[in-house]
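Taking the form predicted alone, here's one chain by itself in structure tokens.
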Amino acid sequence: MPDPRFFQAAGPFSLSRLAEIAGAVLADGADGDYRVEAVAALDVAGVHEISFLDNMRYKDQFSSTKAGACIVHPDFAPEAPEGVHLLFSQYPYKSYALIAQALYPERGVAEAFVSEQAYIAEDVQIGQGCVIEPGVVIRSGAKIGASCWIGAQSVIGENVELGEGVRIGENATVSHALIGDYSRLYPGVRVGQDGFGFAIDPSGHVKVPQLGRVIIESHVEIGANTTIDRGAGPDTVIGQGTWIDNLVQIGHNVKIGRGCVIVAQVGISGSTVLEDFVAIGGQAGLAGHLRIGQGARIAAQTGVMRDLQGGQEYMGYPALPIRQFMKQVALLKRLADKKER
């Protein structure tokens, strides 16, 4: 159960109400009036808590759970212990997420508050209902949309524009950027700093002025300590609904499409294009000036040095279609085994 010192439950909710929220169906015999107070993992859940099964590694925990209710795919109903109220869902993890959101709603902007310890230039425009915490600096010409929340010690640069409902975590910096509605930057994010652009010269490298912007569209999430360089001339663009994990580096002029998922410690070099719905696993590295096709999936620690077609899975260094990579690994193992014999 989530620690009530940090997470306040909004419940209890009836099981029938949770089924509506989750897009799930009450199993035969489940009591729609049963009250659920919290969420919990299968192995620790109690009688007034709800859990879920989405990974068969936890099938044994499901079979012995003490949870009062559980979200499962209908195929696993026979494995449920007696007395557990079941919600059937084709996508149990998604249904769990929706229920958890309802039980533990994110703290909203309760009322407008601008700290006296914030520095805000005279010509800054601030919409209604904003929270601006102590130590924030907002420089000349910035426009802050309604219901924004800017965390302590963050810096918003000159002429930056934040759309409605944008959240900026503590100790973040944003410059040369336009940020769409309801996007969120977590603590320590750096947006809009110089891209890594220079001309190589024997007498000393010559810096290339970085004259572009960062365009972050709506409903984008950017994890803690991620860095996004502004463009050198063209803009760096992050598409609508993209989610970026912690500690990701995105170089100048990169274009990221809609609905992409980029996991921690990925590095994307300058001028590379990710089409819509690309997914990249942790610690993968992408060289510059590449195009990654729509829906491509790149495994963790993959090294990408050429364009990749969409709709395929890739793995290895250099990146290969995953089946081809696995065949090469198997062949190398057979050769090694043969040599040992």
The other form holds:
Amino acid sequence: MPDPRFFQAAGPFSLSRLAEIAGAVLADGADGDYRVEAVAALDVAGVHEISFLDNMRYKDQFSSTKAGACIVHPDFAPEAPEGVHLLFSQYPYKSYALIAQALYPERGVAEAFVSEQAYIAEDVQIGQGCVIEPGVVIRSGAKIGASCWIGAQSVIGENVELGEGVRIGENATVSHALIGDYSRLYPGVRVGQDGFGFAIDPSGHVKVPQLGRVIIESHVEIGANTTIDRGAGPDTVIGQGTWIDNLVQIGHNVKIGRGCVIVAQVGISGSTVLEDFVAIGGQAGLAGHLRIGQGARIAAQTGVMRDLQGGQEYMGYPALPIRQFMKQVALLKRLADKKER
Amino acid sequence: MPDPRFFQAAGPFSLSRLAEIAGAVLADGADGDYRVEAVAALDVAGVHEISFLDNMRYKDQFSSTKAGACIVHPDFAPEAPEGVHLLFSQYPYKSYALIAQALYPERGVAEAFVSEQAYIAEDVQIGQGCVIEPGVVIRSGAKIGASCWIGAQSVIGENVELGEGVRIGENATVSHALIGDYSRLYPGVRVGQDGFGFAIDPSGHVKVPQLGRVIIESHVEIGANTTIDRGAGPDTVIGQGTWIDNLVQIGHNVKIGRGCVIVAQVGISGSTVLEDFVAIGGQAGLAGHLRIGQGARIAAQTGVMRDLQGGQEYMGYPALPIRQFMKQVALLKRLADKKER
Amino acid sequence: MPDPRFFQAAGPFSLSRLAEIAGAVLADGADGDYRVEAVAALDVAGVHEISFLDNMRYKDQFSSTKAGACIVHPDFAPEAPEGVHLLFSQYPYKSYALIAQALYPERGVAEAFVSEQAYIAEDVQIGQGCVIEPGVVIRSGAKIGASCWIGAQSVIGENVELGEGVRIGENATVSHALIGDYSRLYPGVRVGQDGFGFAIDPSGHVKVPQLGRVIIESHVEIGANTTIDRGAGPDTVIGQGTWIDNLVQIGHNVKIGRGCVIVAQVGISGSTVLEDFVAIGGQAGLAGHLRIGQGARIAAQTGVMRDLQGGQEYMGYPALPIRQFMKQVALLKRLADKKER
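Give me the form predicted together with another copy of the chain now, not the form predicted alone.
Next comes the full complex, this chain leading.
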């Protein structure tokens, strides 16, 4: 059960109510009136707690779980231990997410307040129902939409605009940016600083003024300590519903489409374009001025030096279609083993 | 045209004035009195805006640009569309940089002020014309040169010295450091904390006191959320005019020469020495105690485990001269393709 | 000699006193009454300064050092220059660490104070002898042990607990976490924010509430700008005496054992388990849901995609036992050279 010091449950809910919330179906014999109070992992869940099976690595934990209820794909029903109330779902992880959201709703910003220890320029516009914490700096001309939350010690630059329900974590900085509704920046995020732009010159590199913006569309998540430089002239753009993890670097002029997933420590160099639904594994790096096609999947640590077609999976340094990379890995192993003998 | 909410143009300028600023030459038929108000990218520039062609990927955009004026190498004059006023330059990107600097000058710190909400020890020396924002902490004995800008919530440690015109971004921390004139730290930079120094011991690693400093010479740029540890005994040194991008890690005792370029997410391990004008691509990693020769270029994601001679280009894991690496990549591909058939 | 602006020596000490502190032995002819005032590197040390030889790269500096005293393994005594007072140690680096700690003790928090410019909720418990700097935010229900140091502009979340002697660097954020005695977070560290958890869905990724905590045991070090996400349900755990360098990413549910060493820019994906005494070189990446055996050593930039047995060294992308990787590297080089000829 989540530690009540950090998480307050909104329940209990009946199992049938949760099935409804989750787009799931009560299995034969499951009691729709069963009372669910909390979520928990398979190996620690107990009575009145609900768990889920999504990753087959944890199948044994499922077979021996003491959870009162469990969300599972119907194919795995035969592996269930006696007595557990099952919810069937085609997408158990998504169903779990929806149930966890219901049981542990995010605290809203109902208790709106603007700290007297925030430094807010006179002409700043602040919407209804915002929380602005101590130490926050909001510079001249900024517009803060309704129901925003701006964490302590963050700095919002001149004329920056935040949409409705935007959350800015503590110690973050935002400048030269327009941020869409319900987007969320985690602590320590840096948005809008100068890109890495200079003309190389033996007598001292010449700085190129960075004259673009950062456009973050709606429902975007940006992980802790991630850095997103503003455009050099064109804008840097993060598309709607894209999720970016911690410590990611996004260079100037990069355009990221909708629904992309970018895992921690990825680096995307200047002017590269990601079409919609691209997924990039941790620590992968993309050179500048590339185009990555819709739905491409790039494995962790891959080094991308050319345009990539969409709909395929890539890996390697330099990047190859993953089957081709794996073939090379296997071949090299075989040759080395043969040499050995 | 840059968004006037974020960038105020200082112009207009005549084209002949800009040619002078840029070290460029008016092409035959270009009107020296043509009025230039703004810069813009080739594909969006319009009348009274100036653009440039430097990267051949964008040649088609050049041929169809609607820009009023354009900076280009004379060799590409034949590709220019009708009616655009051309400036010829051997270094179009550098010329563009100089023009953009003229049109969009950085705001100075003319309106010097020291926030009453900054926490400044009594014996701190602060030069003429500084801006010190709210929440800044400056500890005892620090010396701040003239015309410095210290962004909100930053912390300047005991006895730290900043030269003239130094800019420290918001939420940055600096300790045990001397920083030269006109150097610039972006938001979230960490300079001067303990290096990763300990003696391994089964009963608990033994911390090695880190007793060196960080010396940052003049005209250095250090990108957002980059970390530079202080020396363990010797100093960590960043040479004059070196540019460091975001999320870079510089270990203790590292010496970086003049005019180096270090792209985002590079890691340089303790005690490694870079001679002057070394360039390192994103996410490359250098082991400790190495020497990298003058003008060496290290490709993105390269893993450097040995000293490298200057004047050459390297790539691979472990690093090889780039031609050798590319030959291995091609060979492995051929072998795998043959196996396939 | 360390710059007295930044480091104050507590000495002088006699050489025999230092031998005792260091677990070292006076060499024949060394003067136990010799007065040692400072530490210094071999190439710059002078009279009344002590140095050490640990890394054979610096043997020539040892042979020509002007240091008054030097710590060295007895095997290297013959290489010593005339007149230097030698201390013999089986572990010269550890001995140096202990001597440097004695000569340059960390300043305690004797001058305890809580800044009036800190924002501390009414029900926060603060132990004896703490320093809480300006701009610090401590939210409701937090418990701060005795002798803690919380640097300027840091934010301690609701109900967070810090043990005794914990140090939190400036501009750091901690939430949903319990931190053990004498652990230390450097500036800009992010602990306890949401992990990267969502169910992929074409109509918009569905956020999975992150309902676990971060448990940091005692004597842990966490480097600048490192990010540690809280668990998704289970906790994220960092074991006792583990050292983590700068810019490291630790995903949700990761369990790290005791005495591990994790170098800068490493990324560890969700739910991976490190047993005790694992060492990971810079920029290495570990996929999720893996188990890494006790004492495994993973070289810099390695990409780990499978469980690894303990007690061995690994390198490569994907990871291989290091001998096997090096054999492949050598083989590929030979094949390419042959092709060349």
